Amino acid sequence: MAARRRSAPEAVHHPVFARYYARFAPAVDERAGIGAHRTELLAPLSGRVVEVGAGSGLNFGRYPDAVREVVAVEPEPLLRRAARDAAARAAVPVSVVPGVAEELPLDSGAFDAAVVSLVLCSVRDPDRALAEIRRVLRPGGRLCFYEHVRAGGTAMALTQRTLDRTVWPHLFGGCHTARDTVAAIGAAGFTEVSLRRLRVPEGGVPTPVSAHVLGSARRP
């Protein structure tokens, strides 16, 4: 893997959220059914994969044997350390590198697939991040995404917009609840977009981050 451009590896620093996430996310994943969605997301993959915003490495143990290598990009220092520990336990080769989604330190056209899971909600510039993901994919490469998105109902969508303008990004590491990620993927030039919409968790009272999508798209 040759570096194309130099990112600012420490540009994202959310120490309180990162500690919370590293400690509690595995249990939350399993209780809410997110772990099963991660497995479904990764199951079709093969070849060389870039994972953008790897967090603490919750996906690493779920990659199928057909994946030859995973290059995981994570900007937050504490989460990057946790991801490196998870990489050491993974069944497939995983290397964890610093970098931000908007300026991936990777060669163009170097990957067969890219993975984003619960990431595009928190990047500073989703359009630029998607342009970078498209750049590092080979022609015909696959983008696999699992994200929470803007809710369909008027009341919840209004709640999401209010939270995004006030407390939510400050409490949850830059996360925004109301992004229209599916539209952004199409606007970035990806084609063959296929997805299914999910409610997470499946039962109970919906939250501002209950509306999820799981799907894939192609770089033309």
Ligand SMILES: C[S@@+](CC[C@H](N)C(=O)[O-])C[C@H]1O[C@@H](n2cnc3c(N)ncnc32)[C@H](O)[C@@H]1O
The other form holds:
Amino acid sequence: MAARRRSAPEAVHHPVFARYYARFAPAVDERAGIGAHRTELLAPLSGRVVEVGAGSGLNFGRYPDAVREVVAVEPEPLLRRAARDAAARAAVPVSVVPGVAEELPLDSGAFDAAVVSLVLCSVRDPDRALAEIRRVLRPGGRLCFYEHVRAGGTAMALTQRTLDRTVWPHLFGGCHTARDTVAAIGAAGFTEVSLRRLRVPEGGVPTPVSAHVLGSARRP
Ligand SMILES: C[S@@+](CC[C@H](N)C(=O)[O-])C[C@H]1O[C@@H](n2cnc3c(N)ncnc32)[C@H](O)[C@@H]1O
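Switching forms now, from the form predicted on its own to the form predicted together with the ligand, please provide the structure.
Every component of the complex follows; first up is the chain already shown.
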């Protein structure tokens, strides 16, 4: 592993959310079609990959054979334990390490690709996290992202902003619904941003976390 420096490993501690996520996220993935989106996100990857905010490791079983190694960074202790169990079952080699996105404990330029799924909504400082992801990618390396984002409609965007200022982050492990993650990726200096916008789940009444983007961008 390309260890560089240690960030405070227990800086993210959401025991109730973590228990809930580890237990129920697999079923939600299945029902909402998220599993298929994860497979699409990871399919183009190869070489050495860093996954930031890996949670309980729901992506691990979906990495293609062309991936040589995954270093998965997860700061929440309970989720990190679940991720280590998932890593032991994965077909590709996965090591799970403590750390936060804003200060990745990894060497610069060490990875061919980086993965974030449903993480940039939850980090404390998305701009710092993206700067760190950029740092650990080699020139030409790709960031693959699957994130829920700010909604297009005015009423839903207002609802999102209200929720972000009140209950939502407290209920869902620091999650924010109104972040403009695509703009943040561009502002962090990534280029060749390509993405498609999705509604998750596809049918039914939209929720504050229905607007998703799935795509990739390049470190120049
Ligand atoms: C909704 S979960 C998503 C987990 C996983 N990526 C997935 O796709 O299932 C959000 C994750 O972000 C992690 N997280 C929160 N703050 C973080 C930070 N500052 N740095 C890295 N990960 C963070 C949480 O611990 C949690 O694992």
